[in-house]
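What follows is one chain in structure tokens, specifically the form predicted alone.
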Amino acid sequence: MLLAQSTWPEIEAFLTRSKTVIIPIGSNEQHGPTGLLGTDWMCPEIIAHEAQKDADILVGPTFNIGMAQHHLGFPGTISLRPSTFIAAIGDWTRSLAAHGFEKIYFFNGHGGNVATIEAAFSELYAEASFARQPRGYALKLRNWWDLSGINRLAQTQFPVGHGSHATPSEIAVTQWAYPHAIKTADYSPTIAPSGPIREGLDFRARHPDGRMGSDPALATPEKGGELVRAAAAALITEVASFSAEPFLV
């Protein structure tokens, strides 16, 4: 079930049934030479909606732009600050708890979020813990290449070559959903070399195409199927079980 395309007497219905909702959160930045701008919030998109055709899941409204100072060098990337995207987290968050979600799942697809993301966790537990008392609601964020099983498939999929930005799994799950937008470009080293993450002109200085430690290349549609089809049966699983965890309090 998808949020955005319900309307509101349905999402009451459904909040009898379940108190979990399910936020693909990711970001909107450069992906190399063929990945798509979109990638990061795209991949976590794709897969919740793949799952909540096989469950009876609520996904929520994609939060599109996240954590992304560090690929201002290259045209297209859009960025929150920390500051602003914890905000932003906090007021999603406490807009969905007032309707009477008590487990609120934030299926990340940008590895530059993590920390943000947490530190907004942080800082909505920490309003119940100064007024000493209970929060209500509980808060996971999980990577969907963290999923169970999944980075051992993309390592088996792409035994060389992965790396960790522009990863062809990553560009396999978008061009197995758009096939019509699949690029193609030549570049050079294959594999592209890995470094540190700082500012956005130290990023592009050493890596020029955006890539680290990638051949997105070796991406095809059909690993990208097989990558979001294992995802979605993962996720489905991993929600149910944080919809059974209990409150103590």
Contents of the next structure:
There are 6 protein chains.
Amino acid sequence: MLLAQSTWPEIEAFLTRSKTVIIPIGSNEQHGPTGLLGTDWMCPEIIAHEAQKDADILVGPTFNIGMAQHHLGFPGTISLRPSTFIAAIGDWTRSLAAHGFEKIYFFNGHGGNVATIEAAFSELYAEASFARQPRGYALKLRNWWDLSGINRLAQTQFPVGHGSHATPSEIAVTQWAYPHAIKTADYSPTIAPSGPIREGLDFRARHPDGRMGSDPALATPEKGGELVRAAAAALITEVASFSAEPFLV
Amino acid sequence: MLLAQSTWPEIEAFLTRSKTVIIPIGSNEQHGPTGLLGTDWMCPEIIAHEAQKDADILVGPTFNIGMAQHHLGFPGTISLRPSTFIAAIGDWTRSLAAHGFEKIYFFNGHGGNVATIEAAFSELYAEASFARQPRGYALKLRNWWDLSGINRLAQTQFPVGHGSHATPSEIAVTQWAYPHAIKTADYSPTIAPSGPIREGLDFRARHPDGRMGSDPALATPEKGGELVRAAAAALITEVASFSAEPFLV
Amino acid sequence: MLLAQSTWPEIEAFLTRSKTVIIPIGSNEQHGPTGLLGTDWMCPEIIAHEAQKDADILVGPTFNIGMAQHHLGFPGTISLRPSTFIAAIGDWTRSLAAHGFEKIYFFNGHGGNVATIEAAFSELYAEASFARQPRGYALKLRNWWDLSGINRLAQTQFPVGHGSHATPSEIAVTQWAYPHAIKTADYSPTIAPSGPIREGLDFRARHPDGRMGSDPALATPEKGGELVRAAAAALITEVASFSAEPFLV
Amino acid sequence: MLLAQSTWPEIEAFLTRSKTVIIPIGSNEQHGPTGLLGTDWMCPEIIAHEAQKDADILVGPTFNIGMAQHHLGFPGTISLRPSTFIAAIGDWTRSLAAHGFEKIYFFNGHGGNVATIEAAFSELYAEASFARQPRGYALKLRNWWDLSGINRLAQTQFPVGHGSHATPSEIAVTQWAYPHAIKTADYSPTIAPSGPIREGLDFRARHPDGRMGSDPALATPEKGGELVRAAAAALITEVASFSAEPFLV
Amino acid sequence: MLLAQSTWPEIEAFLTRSKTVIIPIGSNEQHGPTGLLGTDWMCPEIIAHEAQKDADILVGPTFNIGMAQHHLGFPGTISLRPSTFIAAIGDWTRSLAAHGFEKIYFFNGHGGNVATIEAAFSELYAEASFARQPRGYALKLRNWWDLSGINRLAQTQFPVGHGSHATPSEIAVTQWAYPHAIKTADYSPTIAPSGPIREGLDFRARHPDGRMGSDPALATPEKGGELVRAAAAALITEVASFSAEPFLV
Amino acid sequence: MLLAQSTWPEIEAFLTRSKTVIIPIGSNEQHGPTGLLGTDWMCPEIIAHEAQKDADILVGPTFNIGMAQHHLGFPGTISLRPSTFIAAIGDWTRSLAAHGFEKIYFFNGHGGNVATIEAAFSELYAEASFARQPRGYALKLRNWWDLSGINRLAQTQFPVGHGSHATPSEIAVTQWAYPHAIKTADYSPTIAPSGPIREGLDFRARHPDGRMGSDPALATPEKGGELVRAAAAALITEVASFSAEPFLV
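Okay, that one was the form predicted alone. Can I see the form predicted together with another copy of the chain too?
So here's everything in the complex, that chain up top.
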């Protein structure tokens, strides 16, 4: 069930069946010479939308801009500062909690978001901790590639050249969903050196075409489809488990 | 051209042709017994995506959560506080300006966003005003229904029962784009009284099913299609004019 | 009754008769070659002070600095950023609500304030909306020229040359109250073009002497007096109506 | 010269003669059973307005709401939080500095403001210190009773019963300026005990009628006039000295 | 009893005996040619640690970075902005209050901290004042040199050359505690002129070696020991008095 | 070299030899029935202070309060909210960068700090990324247990019962440095279940005595000494490598 394509009475009815909502969250940032700028918010959106066809789960609108300051050296990247990102996650969460959602599952597509999302969770929990009160809801962060079985599948599909940014697995997922937007490019075969993550100009100097150790030309829509189906199934299982978890306080 | 479905080299190339980007912006909030929660971000997204098929314009990712605190009494609504909204618009703008965009056009689908978006623009301009410097970019806000000819078309289509929230025109637009998600409901014929906009519980007390003076059952996908085509054409014209406007300082 | 010229026991007594307070709010900004920098906070102050002579209403201190970043290209303008303005309106409101005021009426003299004041109201309401609680007070914004009958009177007084900034009507009001501070200047007869509101340098380039389409030389103290008397009467009526409005939640 | 009663060309001309501006700053808070709520912003305003009749100095609009959280237990008090106060002082200063003012003199009427105003100054200076740059302007805080000779005069006028809040000296100043608003009350002769400054309810418990060790009935308009004349003269002298002070960096 | 060297069950037990905690707070900033950068946080830490050997009092971890923006022209200085400092004091206090501490005593070693610490207290109290509720805890600020008898002892020890920054008394305290870190330098005998506190570059221009009117060579470890013993005793007395103070609301 | 025990001329001289500074950073939080509340800031401080005896490296004051909201259910824990922590790390960094430090190495003792420290780094880098400028300094985070060889040594020392909070390795380090503060307790042999990190009350419900899967009674001062020596050596090596790293932009 897609929240944005539902009416409020439908959500009111859903809340009598479940208190869990899934929020796809990602980033809009460069993904090398052939990857789509939307890759990181598209991937969790694609998987979650697929999953809700097979289970009575609720998928919220996609949080499509995250923390990608290091990619700002490449045109098209849009980033929130961590402080803004924390505030926004806070308001999404406060809104959902106001309706009675008790389990809010952030389904993430961007590694660079992880630290700030965790900080945002702590910011929300801290209000309760200072007040010595139960928070009343639980927050969970899961990267789509960390769902059960997915990293292994990706390694099987792409035993070499997977890398860590503009990976063939994420690009394959977008190819499956947006086949008309498959791009090609003659990029140099040398793999950009890995290195620290700093400001945008430094990142572009280290990774001139945006890739980090990946060979995105390995991606195919078929492999993307395999990943989507496997991830959607794993997502359903994990969300069921999260929903079933009791509150201790 | 859709930014999220483009690569960074494609955006780099676009910037040699134009410095303008369109950001669809809306809200995810209750739209009465039959309207989709995503109506207000879907409408500008639908229109802008349609427009870019006919012109060399660039449409960014959709800013899908806005200021809808007064709708929080209805399940499914998600709102930013104005202070968060201002910060987020600021970071989107700073990101786009970092790439050299000089005309940033916020194409809005939610009346409740207007005040805060204008405040966000002033927050950004104020940095330059305090420093007695040119800002280097121009910001523009346009509601889709205020594009040339659109309000008149909607009044022609819906001479009675248009109202001001969960209107048949916005619902028609979503019906055209999401025909599988057309909803019906037996709602009471009485039109909710108009009134001030205050906190969520007050709003729900005044408008028990969420509508404000509208009869959304008048919407049809065909009328939606008319609106989309007319608005897309008007958008192309207005964006061209905005792009052509010179900087005075 | 003027709050600032009262003692706390007098306010305590007033609260047994009424829970309504009026806050004149404006801006300190350039008003063309002859208008006073304080015009926009003086006008609502003048009208509200006049009104309280004829009715048992309470007028708070004047909030004299608002959102005028676009006027910062002209010496003497003082502006808050929207984020600061929102915080300050919040604290004024929290203070007044702490005393039991339930209807807080912001009586505005500056069009550039409107968006941010509305955003500030939403910021305050959102706290209650997130908590699913009644706010306990109602906020209202009214521009003095939008009081019943005032725009029509101004159009009658100044059928041509009213314009939208440094208007003869607002200048007439200050001439009536500050007759010793009536200024004249040889300004060029051409009316500055209208245009978008952006940063300070852009605004000054578009409006070299600060006026926007107005001919302030048309102002006279007599016309100002007419406006003040009409507005004061309309204010009393509207405040009575606002005070009488019941809470729904 | 009063900034608010001037035009922008008059301020532009003043800046060719002087780069100094005086900002009266105070608080709107309870002042015991007979003192006006506006006492603390009225006093510096009264003195500064008097002073500018005798010297070519520029007096800005009055910053009338300060840090008075401890007085919130008494109706009519309006307070900013320190964080809001710091932001607002920052924006006033940035505005004035944008016009070329280099010496900004905050002329204060409320002891409770002192700590936060100093913190606000440090916040502004810190931007320059982090950047290893000159700030370009100098800020000065002066309480009106600390001007040369004023404390001594007040002690002479009120050798007993001066106290520290709702003092006869400050009330005398307002009596001189607002003779129609002189209030009387039968307050208990016992002087409230001194004590720490904490939250509003604690303060009211310690000081049931709001006075701190003072006998405000000693005030007379005549004594107020003496204070105003002496303070105005001292203000002119001190501002001249501040204006003459060279920048070292 | 040192909180950081205790276990949580030990603190839980302490709370059954006392609700008071002492937080040494200072700054890390230049202290002239011979003073240690840590002088201002070391002094209250040294004294408080000494005091807890003789009384059942609880000393928390040291808050070692304060408001020292004016010293940033000298290498090694670390400063918080006032807004950050206020936020951090707030979180320390909220944490301690969550455990049931009701008297929180900030024992300060840096004059430049005073204004911001007081502002931070007001920020915390204001939350309660806006809500018309008791705060539930009391905050107290004390500079170590203002403890009973200490200023007099320092004046006796250093009748000339005490000055106001990099004073022989504070340096003596650190010499007593860190005898291996006693530094000497040939500094010019002229005493730097006093002056206003502004940005870092201005401060360094006024005080080229960082001292303000002091002759730190007068310091000896023995005099430091005298100061520590006297201050520790006075601290115990004052903390006992603060602990015994009843709440009025 | 310890910054706090140095004078500013000594730091000025150091900067001619190196632009690198090490900041020990940790947390003050419960560490089970026998661990010291200061464990997490003591460990990096102990190791860094030991390391600077053997190499010409500079160790700043210890940042002793971090993000520990989940431990607030246990008395003695003090935590910053992530937003405060980000602001404070920002000001420490801005201060050090103002002096010319170009490599700032945060040497961490608390796993719960990692996400927020990384967010703080991104907040600082983002300023440069938005401005398309080089940042001018590089930031690095290293947990002491992740230094080369340390995790392996700890696993060798404590092959069973190491766990993840109140571990015998961290407690051993504090025992070596604070032998007078070694605590014992009869704690239940059952190992607390692992689980998610949420608000304070939830955490205490899951981990009743504060430990997470550890048997801290295995700690000995001797093993602590081994860890300190090994970590100090590894720290020196890594800091040298970080210092030598060239800037690319």
